[in-house]
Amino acid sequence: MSFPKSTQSIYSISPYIGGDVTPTGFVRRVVLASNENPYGPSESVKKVVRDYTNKIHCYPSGAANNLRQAIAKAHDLDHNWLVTGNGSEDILHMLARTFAGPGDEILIPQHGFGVYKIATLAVGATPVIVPRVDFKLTVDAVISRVTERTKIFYLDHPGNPIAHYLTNSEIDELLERMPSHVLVVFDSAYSEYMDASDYHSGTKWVQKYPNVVMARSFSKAYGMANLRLGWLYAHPEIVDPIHRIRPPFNTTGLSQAAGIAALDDQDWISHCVSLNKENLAKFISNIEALNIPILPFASNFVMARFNDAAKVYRYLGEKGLVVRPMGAYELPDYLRITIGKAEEMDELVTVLKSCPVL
């Protein structure tokens, strides 16, 4: 018996594995594997979720008009330049489906977010890896890999799992040198955590360059990962074809209502970001005192290098602390550690001190 075959490039995809994996012998108690906001969403979001039961039988707004208006108001943007999606992953996939196909190339940063390669192969395009130098991207490395076949460049801004970003001046240079036929996608999922003076989420470049788009997420700082909500900001000429292929109801009414409530409570976001900054600084100090090397960091996680990362990962898991191994990103010596609550990070440091192998 034979079965229908999918597009050949799909068989090159390694399925995405999230941080919810709990190997045999692990105690899933403190999860620091998925870069989630440990404090969750605001109380206003929780109220929306509790009160939504009488609307579940109704279809949502396909274009998410009220949510797009709320996003536009919160960020001082034009709602006609916005598209919402089922998480920012949905946005990344829609961009590939809209602007690339067989024979095309998509640039992906080395050790970049796994969805970039999945979205590329899913449409039959060829992933072209841009190498990092000392874990950092350079403008020259990006531009040197652009060809006439290049259709998209996924720019992690900042990166995951490599928390590096191109500075404002580097991006100015990149966009001046980038051919106009290449769509530059700012994946700014962690931008709420960024306060560096040389960082910008990307909106100003969308407004200046017609080949630039920005993707954002409600999963990280907004604490809404389970509700699956993201959005894209781009010129209407870019937005139009995306709407044409967008699934009719790709965001639920519940996620739309929750997103509006979340945007209306920026004090909660500021509070969570402030706590993350405090906990991050303390954890960095503690982990450096243990002589554990870490990569340059930004946002709400760190990448720590161990002599035997696999054994450390298992030791932590057996103690109830789940972090993220990085073998799938070709970084087998590293563990990605989300910044959780203060008491969770203190416990992690205590357990690391007792770990027989680091």
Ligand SMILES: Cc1ncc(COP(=O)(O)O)c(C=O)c1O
The other form holds:
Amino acid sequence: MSFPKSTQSIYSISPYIGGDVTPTGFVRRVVLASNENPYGPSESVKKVVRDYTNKIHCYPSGAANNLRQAIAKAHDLDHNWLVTGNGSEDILHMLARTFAGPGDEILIPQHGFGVYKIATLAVGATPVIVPRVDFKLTVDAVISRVTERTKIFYLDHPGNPIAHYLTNSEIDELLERMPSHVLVVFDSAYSEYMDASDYHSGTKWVQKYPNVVMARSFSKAYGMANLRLGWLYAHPEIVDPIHRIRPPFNTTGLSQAAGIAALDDQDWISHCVSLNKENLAKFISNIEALNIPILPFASNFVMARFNDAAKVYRYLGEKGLVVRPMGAYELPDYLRITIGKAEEMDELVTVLKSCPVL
Ligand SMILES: Cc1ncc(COP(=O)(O)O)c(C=O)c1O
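After the form predicted alone, can we look at the form predicted together with this ligand?
Now the complete complex, all chains and molecules, led by this one.
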């Protein structure tokens, strides 16, 4: 039998491997594999989800009008500059579909979030990897890879799985030097966790430069990964073509209503962010005491290096603790560990102490 074929570019994509993978013999009890908020969403969000029954037969607002108003109010932005998506990965894909195609190049930081490469190849564009030095990105490395064919630069801000970020002054320099035909995408999925004084989520650069946009997520600090909600902040000139290709109902009424409730309870977000900070600090000191090397950290996960990461992954998994192997990111010696609840992190440390292959 002969089946219709997709494009060569699509067959060169390695499908995304998520934290939902559970190898045989693993017990999925404590999951520290997908950088989710272990405390989940606020009570008000849970109530919206529980009560959302009488509108299931109706189409949602395609443009998510009320949610965009709520995001605009919460972040002091103009709702005409917002587009919502089925998670921020939907936003990343829509940007590639709108602004790039065959023959174009898209810059991606080395070890950058896997969706960047998938979105690039899906539109037939060429991924150009910007190498890091000591796991850090530099302005020179980015700018030196820009050509006339470069259409997008996906900037993980801060990154996953490499938590590095460019500081305010580095970004000022980057954007001054970046040619205006390149769309710079701040992927600020983890920005709620960031309180460093040299970090900014990106809104101020979107307002200053016509070629800068910012993608945000409800999957991390907002604890709503399962509801699939993200948003883009961009000038209306950028928003216009995106709305033309956006699947008309790409976010559900349920996720829109939950998003509105979540934005209205910023105390819950602050509470979760401060618990993450406490649990992270304690875990760092415990893991350092075990002499396990780690990469610089920033948000809600830690990259830890092991002599035999595959064996440690299996040992933990069989004891009910699922972390994320990093082979797909060409970092096979590392495991990415999401910061969970205090008791989960304590258990992880106890199990690591008993690991025969540490
Ligand atoms: C850097 C980064 N960007 C974007 C996403 C996508 O998040 P979502 O599609 O759930 O909003 C993730 C998820 O892990 C991420 O780590």
